[in-house]
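First, one chain by itself: the form predicted on its own, in structure tokens.
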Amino acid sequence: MSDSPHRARLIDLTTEELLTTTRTVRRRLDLDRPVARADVERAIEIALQAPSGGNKGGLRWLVIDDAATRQAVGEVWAECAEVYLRRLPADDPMIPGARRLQRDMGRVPVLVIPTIQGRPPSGGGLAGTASFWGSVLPAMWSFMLALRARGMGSAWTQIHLAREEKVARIVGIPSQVTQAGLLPVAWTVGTEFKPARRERVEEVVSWNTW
């Protein structure tokens, strides 16, 4: 990972044009490209003013540029993804982007792992749950909003939580401290997107009753 002259400029891009733009990106990461740590580093300055349970904070975030680092984690996440993939109909429509991340991402210029002190509550109801992974999961999306306003994108995965140990062992990161995600991060091939398909606003909305 290096800096200038590689850095990232803002794109031109309106506040709704970011929010229904920002995809997980998966088949147009640009694996040769540098990262500059300080565009990363900005990315996590703006994550951290993300909401949280309680406004309490407690998040850490582990950036991984070493190619050896990169390529272990790398290979951990893609033995989790294999799981994963062969339980899907073979004609899901996600597997083909999902196999060339699986393929690539131990190669991805820059690896990020969310983390957040403790472990999830075993105790503690629904609303302790909510308020734990509340207080990484929208710090999570600022983040790749972030990427996306540079002209970088990253992809939203969770999946190698599987074998989050293994992980640990590798980057050293202590059994009280929970991992969140890994975040790819990476120049995209092109910066134009298109929203995604969703249901209709009315399909997914009530109003005063169920």
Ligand SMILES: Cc1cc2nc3c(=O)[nH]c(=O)nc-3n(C[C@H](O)[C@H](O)[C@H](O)COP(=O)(O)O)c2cc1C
The other form holds:
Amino acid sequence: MSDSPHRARLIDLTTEELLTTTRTVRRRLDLDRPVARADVERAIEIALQAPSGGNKGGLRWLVIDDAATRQAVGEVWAECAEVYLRRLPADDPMIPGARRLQRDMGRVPVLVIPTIQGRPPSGGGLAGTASFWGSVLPAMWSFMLALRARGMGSAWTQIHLAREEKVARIVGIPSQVTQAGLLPVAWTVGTEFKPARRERVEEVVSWNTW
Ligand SMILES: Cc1cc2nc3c(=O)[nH]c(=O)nc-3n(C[C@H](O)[C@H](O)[C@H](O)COP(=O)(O)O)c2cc1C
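Cool, the form predicted on its own is there; where's the form predicted together with the ligand?
Zooming out: every chain and molecule, the one shown earlier first.
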């Protein structure tokens, strides 16, 4: 079946609005509205424009839209979330949203696992580690921006990496490939998102000396 009736269009956002309102969406992911494969692939195509160390590339994107596979991966994610959430103080404001995502992860229409060839370097020091992760994380962020530009959304998540090998077994990711996270992809319920409260620029910038 063609998925063209479900195709996204770019929504009306300035570049600065896009950059300041792309949020981790946990409670406003539409579980029922189909996501077109072509939109996911376009967002990945955009993400491939992100920088990588030495321009080596090496990213592979595992995209899951099969219901049983989503459920199986969602269960692993939920187990990891349980461990993480139990350690948070009971009044942490993130808990309600995280609990919702814990419940829903396996039912989000598409789950995307960005991966990078190789394993994180054990030698090479800080520069090697920075280069390894720095070659995949910008692309993940570009992917989230590309979704937001289309009225869709995601949540930046990495907790399942604690049980990376369980997910690798479910979807057949080879041992020499590193998963960088798990990005649920859905239409968002409404497209209005606000800039988050962050540090003021005066608090975080020093000029010339620390
Ligand atoms: C390195 C990193 C790891 C994260 N891991 C998770 C995660 O495993 N689960 C989750 O629900 N959110 C995760 N987040 C999302 C953050 O909680 C979120 O970015 C933060 O609360 C700020 O909210 P915002 O993205 O809406 O601005 C992660 C974000 C980053 C940058």
